[in-house]
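So this first bit is one chain, no partners, the form predicted on its own, shown in structure tokens.
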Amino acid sequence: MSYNSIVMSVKFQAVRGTHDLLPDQTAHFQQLEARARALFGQFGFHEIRTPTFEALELFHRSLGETTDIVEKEMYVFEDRGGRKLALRPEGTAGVVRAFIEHHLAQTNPVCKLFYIGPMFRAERPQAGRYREFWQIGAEYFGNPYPEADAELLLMVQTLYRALGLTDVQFKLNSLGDATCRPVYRRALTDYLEAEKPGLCEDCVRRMAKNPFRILDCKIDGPRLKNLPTIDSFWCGDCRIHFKAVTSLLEKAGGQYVFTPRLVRGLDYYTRTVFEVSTSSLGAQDPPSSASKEEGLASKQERSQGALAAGGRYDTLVKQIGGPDVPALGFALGSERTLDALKAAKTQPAASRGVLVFVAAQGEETVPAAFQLLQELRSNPQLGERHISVEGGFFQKKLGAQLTLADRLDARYCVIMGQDELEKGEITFRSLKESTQTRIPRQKLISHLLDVIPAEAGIQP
């Protein structure tokens, strides 16, 4: 068998881990990002848009060695020049590089980013995970007090209230900061200690560099019946801020569970973090009120509601070499937000908006007809109203062409026959209704705009 016969045996499939997005996942995704746009401009975010990879160091520094998206999950890569590289994992660190790079610390004393993007992690998938996938993030520079961390926070609960997202639980937690939190280490160093003969390869080699880690294990952790928790080791300044934070949540009307054992994957967070989850997608943890054995749910119990995560990291601009600038962030993924959608049956039906059909009866009307169809595809008061206009398919017969106005479920077809271009008009047909009229083509334009109103379009 040649080569050209086995390439051509080849029946080709997306990578595994990855997925296509088809016409009607893509409207809503559209629909999702429409509203994480508008909402954000109203809280005074901008947005940014970095490279999808960056250099692997930029990682290493900023996530830490320990966690499992550096030891396990990125893609690394080496470009011609022997430069090694990864595609990026999560959004925050090209952020602020990017704000370190462009000095936005001195023409932005406040900056608020937002950024939209597909991000890769060589996880195994599962039901909306991919390797591939899509976060919508924003990251918040500048600002070191509560007023921040408690906008933050109600700014994602306004989006998933706005998303008509009501099954959704924010648990919020405080990891301390320089000062108490080498002392929570120790205390969990010596518990680990006595448990370590039980623990698996991962939380013993982790033991040393980040024990932090060991209360996100998927193995260990649900059997580590009496973790201390490191609200008992807060400082009197973390205390403050976190009392500060959930104040000014409950005044605003935002709500939050306290989960005293709410860890972040990722190292650079400091103080408030926290995470958004839906029983719609699996199970969630048990409010803080439960008892401890029912208190420490697994990583992979909470990674099967997780929508989004995120917190403050007041370190880590200055840790990757820029200014001290105090941050914090979140992002959420695309995919398991609309699987939530749906799954909660709130998803939004997936709309294209009014099509028009343009047909030709008759070689003779050809030039004409493709005129027009050119001519309604560039008025911008159509594409306004989201009015599309397919057609060129004048070939056909004419039953032919009204046969795939209907596949394409065209609400109207406009007809240029060779009566009605030489009497200076065209035959407008509702294919809904199964009506049709003769009208002036100079008038089509005002017509189609009488029957189709604004609100007939695809909204934001």
The other form holds:
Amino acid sequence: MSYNSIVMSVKFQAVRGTHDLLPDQTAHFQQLEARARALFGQFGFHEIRTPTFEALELFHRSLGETTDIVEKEMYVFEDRGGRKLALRPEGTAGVVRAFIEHHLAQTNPVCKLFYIGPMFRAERPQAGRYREFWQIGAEYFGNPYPEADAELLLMVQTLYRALGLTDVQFKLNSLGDATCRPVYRRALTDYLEAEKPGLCEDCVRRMAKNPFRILDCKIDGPRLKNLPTIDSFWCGDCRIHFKAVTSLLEKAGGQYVFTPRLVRGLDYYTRTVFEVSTSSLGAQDPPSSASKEEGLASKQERSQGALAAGGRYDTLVKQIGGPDVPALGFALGSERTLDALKAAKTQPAASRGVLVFVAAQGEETVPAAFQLLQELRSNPQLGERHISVEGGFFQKKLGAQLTLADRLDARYCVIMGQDELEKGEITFRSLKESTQTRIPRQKLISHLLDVIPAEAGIQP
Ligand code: AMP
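Just the form predicted on its own so far, so send over the form predicted in complex with adenosine monophosphate (AMP).
Below is the entire complex, every chain and molecule, led by the chain shown above.
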């Protein structure tokens, strides 16, 4: 086989761990994003869009050198100028960088930002775990008070409630601060010293660098039931802060499950951390693109129940060269959230709205039909109602055009024939009812607005 025929026979596929979002799926993504945008707006958050890649050092400094993401999951590359860059594995670092770079602390005493975009992690592909996935997140700068923590949690809870997902758990903990966390760290390390011979390889490594992650370890975590937890070590201020957050949540009808063993994978959190999970997402089948050489996780490991996570990071802005501004934030996984909605059968139907099909009969009518097509497509009132218009197959026989309209599930068909052209009319056909009528061409738009109610169109 020649080189060319080998190349021609290669079947391209989306790179392992990435996935295409086809129109049926993007409709669901749009609905989720629209809900989030509207709600975040009500909470005073404004959208920010940052680049998908940043200086590698930014992630090292913000996420911490010993986190799983930095140690093994980043897509790192060198550009042509020899700069070390990385595809963003999460959104906070870039938003914080932009917050500092644009001096947003000076211009916005309270700065609330949200983002929607793809993130990249070289993780083992599994059901619900991709190498490129979408997150919707929010960051709140400049409020050190527990009200901000409660507000953020309530915003997330309101979103999931609005989406119709009821089987959701909000795990809440406080990781303490610079006063109490080191004391806890020492106690934990002392305890683990005695357990060292039985620890898994990862935990032995974590012991020196990041012992908190041992609580999180799938192997050692459940085995070491008596590990001391942070709540017995909280300093006075951290205790007061946590109590205030929970009491605000209770008063506002928010939910939470105090989970003292909840730690987060990233180093930058201080005090409040939370995780949103659901049992709707049980163990799922692996995606077909996952291959054996990647080593599939066990069925139990494959269960990806976490939908969203977040917390407070009061020292991060300063840590990466900005002013001493407290902050907090969260991110939800869009794929996971939509999977959960699907599993719980609460996913709203993806509506494509109302389709109007323009057909022509006879060659002389083509220019007029084409003009009509463009006129309908550029009409702002029809646009506002998300009425879409298809056509442009005027060279086909009328019967074939009507069959196509049917296959496209068009609601109405507008036919421009020779007789219609001469009389300044069009034939307006309802494909569902199989009825048709002649109307003056100039009345077409008002007729469409009459027959298609405003709520029938797509509501993105
Ligand atoms: P994290 O930034 O790790 O706290 O993740 C926040 C949320 O993003 C998780 O709860 C998941 O819903 C989602 N997520 C994280 N990693 C992935 C991934 N590899 N594939 C799909 N979703 C992910």
